[in-house]
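For reference, the chain that follows is the form predicted alone, supplied as structure tokens.
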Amino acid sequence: MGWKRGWRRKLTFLFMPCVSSCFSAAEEEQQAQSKKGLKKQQKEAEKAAKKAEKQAKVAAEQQSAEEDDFAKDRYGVSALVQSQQKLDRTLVRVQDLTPEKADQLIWLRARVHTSRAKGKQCFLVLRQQQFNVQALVAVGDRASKQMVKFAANITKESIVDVEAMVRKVEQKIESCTQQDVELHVEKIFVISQAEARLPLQLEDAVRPDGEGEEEGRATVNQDTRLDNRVIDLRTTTSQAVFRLQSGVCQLFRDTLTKKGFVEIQTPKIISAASEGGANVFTVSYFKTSAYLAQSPQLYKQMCICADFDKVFCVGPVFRAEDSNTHRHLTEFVGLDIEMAFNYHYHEVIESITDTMVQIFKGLRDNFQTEIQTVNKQFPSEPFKFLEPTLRLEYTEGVAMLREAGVEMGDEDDLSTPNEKLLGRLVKEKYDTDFYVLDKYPLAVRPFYTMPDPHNPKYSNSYDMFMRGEEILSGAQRVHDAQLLTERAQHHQIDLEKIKSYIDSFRYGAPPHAGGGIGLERVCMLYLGLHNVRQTSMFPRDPKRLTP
């Protein structure tokens, strides 16, 4: 055991300055990330001390300027309107800005359409609707640096109160409706503040294509446009155009009115396709299928039936045709007409026509407005009509299509192009945007149709076209039971599933007539814009569905 003993004395021995020298070593790594560490840690606390410092500084000079501030109370983040009070406050419609109301402090809302920062004064441009005027906000008795700088930052689109007083200007200002007058800002509250980010410009969006392509200012796309829409709407253009849709609904209403027409509600849930063939959308409807109406002609002629003799009605017609055109929607706003008469269906059309050139008459004559806005992103020439409207047999328009090299036959249907080709034509000769074509060739008309009576190839009915593109269609209707039922089975239609229209005929009809007018196709055309989409405020076609 006594040798085991004197080993481990000498390995001892042995180790022991190895382990120091070890333990050293360790000892001051240690001690040199302990320094490090205090370094870090004193470099964060002076890091940390200079921030709250510039934090107690900038806090100081803010209340410094808030104390300094005298128009603190004239401009600011209005609380969300919750209908808390009633304010006995009038706000005057930008539109009404005139040199009349000079030296007026008034107040309005509108949208902070552009907002440029100068020195020491700030120039918005307010938007409302179609109209818009410049504002100026300026340091000076009523407003301080500070305000001034709160109004450049206003974003965007912000709907803002503002108190202002109106002031004439020596310069008309080109860039604003309201050229005469300007608005120098005493108060400006926002109401309502948008994002910073817009998925739009509206200056982009008015503005002409190809125009500032040089200096590369952009234009918007039509599907931008369109899954933008809240935001293309607000446009001046945008509102002109429904602004005008609204005059033409409103003008066909009060003209058909005073004709002594009635105004009818009809249902868009069918039993049956209304036109016949395929392009009908199908729906659920409990244990069986229905069908979404693509057009109320069926309802209408009930209707002329049951004795009301003059109805009419707008609302919305489906097509489920698989178009992807300028002029196609699978949804539209129909304007229907339906008559009776007397001996003759020329009746009815001259009624419609006179109705159409009412609503043009009412356009020219009170939305110049608006019509003059649209044409400054979308030139055209003014649209054209005659007193008495002209009208045009089927074998006429063919044969100047054929002196114009077209190759036909007489009982072909018109194609788009040979449409529009007609409406040059008829231009030249005649000088007029509005035109009848009529008696069509039977085989390319609907079951409901009345034969020509002296040549069964032809038919008693008719389109009506605006620049070359059709916006109505329509003809004198059998009114015979027996005659619609031959006419439903050559259409192979089901009779059991439109029974009861037949059944409408057993009893007695007056001979009428009618038509279905397209809206957003009329306003499209009236104002010479190229898409139907642009008139429509949500459109659907085969490819959109939202918003």
Second form
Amino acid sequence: MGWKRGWRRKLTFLFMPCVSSCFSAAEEEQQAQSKKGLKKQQKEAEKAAKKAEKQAKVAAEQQSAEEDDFAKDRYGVSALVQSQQKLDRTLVRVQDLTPEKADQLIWLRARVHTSRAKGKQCFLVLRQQQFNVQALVAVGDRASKQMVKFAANITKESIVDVEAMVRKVEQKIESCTQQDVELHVEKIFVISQAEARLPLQLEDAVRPDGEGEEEGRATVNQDTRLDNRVIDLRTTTSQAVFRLQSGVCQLFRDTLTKKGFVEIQTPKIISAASEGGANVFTVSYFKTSAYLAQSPQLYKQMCICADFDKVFCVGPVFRAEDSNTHRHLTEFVGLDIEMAFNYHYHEVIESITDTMVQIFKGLRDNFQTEIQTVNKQFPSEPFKFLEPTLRLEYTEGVAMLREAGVEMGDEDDLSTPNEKLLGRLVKEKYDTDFYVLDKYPLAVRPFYTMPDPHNPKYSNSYDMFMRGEEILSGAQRVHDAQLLTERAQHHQIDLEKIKSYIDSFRYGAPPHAGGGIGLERVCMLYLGLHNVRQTSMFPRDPKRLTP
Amino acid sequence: MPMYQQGNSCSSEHALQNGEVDPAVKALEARQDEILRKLYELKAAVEGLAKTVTTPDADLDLTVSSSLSSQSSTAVFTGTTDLDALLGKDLGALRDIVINANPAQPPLTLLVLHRLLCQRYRVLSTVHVHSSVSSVPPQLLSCLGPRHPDSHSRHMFQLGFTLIWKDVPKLQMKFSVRNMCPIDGEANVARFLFKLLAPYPSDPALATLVDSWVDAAFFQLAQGSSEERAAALRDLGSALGRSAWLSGPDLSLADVACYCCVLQSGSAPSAPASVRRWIKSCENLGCFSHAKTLLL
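Given the form predicted alone above, I would also like to look at the protein as it appears in the form predicted together with its partner chain.
Below is the whole assembly, all chains and molecules, this chain first.
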């Protein structure tokens, strides 16, 4: 700005030596330069003087501060924990801070969720997974002014060790999970400092996408969350979701083990696409290529032919489907079951549905805290089911759809909108979010599906639905090599490619059936969430390979 | 009592090589025929006796069966009802009646009607427990009887009867969600189910009489105060003093409803003599006996 204003003057100043006599030009130039220089020097001197003054003031303050800081041993940034000493100190969990612990002096380690100074006090919210508690650093006989200031300046997400007195509160602290107590801090040390600028704010990440008072306030979009997954997973909602998911896996294993199933592990690098079709990932395998398994189907069945009778496996499933939908991932966790039966494949359906019901009951009875936490951000209807599970036949489903105005042929497959509509109709009539649709038309099922014994248009196959979305596709398998060959030929499948599969049934194979579910999809539907990426820790889809 | 095969289909299988029948086998067959004849006579006698108990003023008439044998093919109601006319065209799939009931108040009337329906039609019966209820006593799980051996093929049945034990304030029935609103209350569902068995009497006065007894059963006997109950029992007593059943010579919905409500209210022992006699008549009909076990 200064240059612009005085440019005429400056230019004339520059020109002037040229206009005046030549022999005094150099002299005058020197004069001008020294004038400029002087001004510059003056300015610099002023600046330096001001700086020095300021520094002296700060130093003086600091000195006086240090002199007055009686609490300086009770706070600060700790040295990096390199296992210097083995302290035998009990750290109390935030979720255990209840009125029973009132007036006890305790240590705990938590993250600083928020810190806010208010005059001579600093309010902190300390967070540990799904739980948080209010903490107070107040100037008094335990804390000094400097300590309060230090606490207020601790960056969000830093991990701190705190020694505090637990005190009961008169009024419930509505904003925290521990509502009946607060901590009066006597010592606070930073164990691991977080950088000042966070890529996303946790309060924004748990805010419901809402109307009313929440409208207009920031929320975090899915891509940002997934790009900064480590921080996003710290939210109370994420903690609850993945704890529930862990519960699903555990209930699956426990229920099946009690029923006498054996857990198996199947190979994921395979030589041929098991289901046929282009949706397989290829990997280079030494001098040749191999594929990543689309499902453990082939191996589950081989285990049955190997007399393991009832098996299940939990492992990754890879589908190279270029589907960018709310419910598809390229890699997900498959929970698969296969079982030999005595006379009727319904024995297997009953086993599978009973397992699902035990999982639902286990979640209903033991994970209410997690379900409520998720509902705070993503409200939904609680999951309802019947015991024993409702089983409808395909023809009944078609009749219900036709009654609702849908036009479809007897042997048509159900489109996704029709599946959703049927789910709603079933919910209206039977009030259940989980049911089985049995006896699908043979034409729309894979070649290894056993045809119905009385009606060649139908098959011994079934799908299971949660909240109107398919979670399991299963069937009685063809266990006769001859029939299997005929069915494969009917579907125009190259017999060479499935030779080893057909061979498994040549040396005595029991009748068997099974099915598989996706862990992420089941969790998403149980909780009433709308995108499977919310229930996958590090999701993989056609557009995402990191983190 | 099981029905034994008549006819000598066995004898041809026991023929010897030379075409003659072994005399020992013949003697055995003669004994078998004798025993079968005696069994038939016994059965007829018992059935006859049963008639006198159930319809004291009528002759030994075999057109109204007592259903002592639960597998009897002759049903209590032999009126003409058309399922297609009542429930809508059969779209090639099971017509499933869904009843949501609270396990704290088992609907005895509906269970009796279920038995009657099973005599008349091929009914697929299933019992479910809804997730809103944590558990139910075992007799409520088996209240619709043993599982039908063909229950894996739903389309082979004419009617579905699906009972769901659920935490509901009032009993509710759902059938065709598109065309029918839900039916609330045990009395109303009972009326609907009864009409699948037999039409109401065509005489409007008689039809109203049946309805007023059904109302008396649910509002006074089951839910009423002790005075209302006593008054209803007195009315029952005088009505049953005049005829064998509440709305004339035949069993009707009025009897089913009143019997169940009397049983549930626990007033049977203190009822007038005519009522106690009528209770015994009801219990002689196989379809009523099951209801009593559910009260324990």
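Small disclaimer: the values here were computed from a predicted structure and weren't measured. Positions refer to the first chain, counted from 1. Throughout, rigid core stands for the largest set of C-alpha atoms superposing within 1.5 Å between the two forms.
- With the core held fixed, the Cα of Val522 is displaced between the two forms by less than 2 Å.
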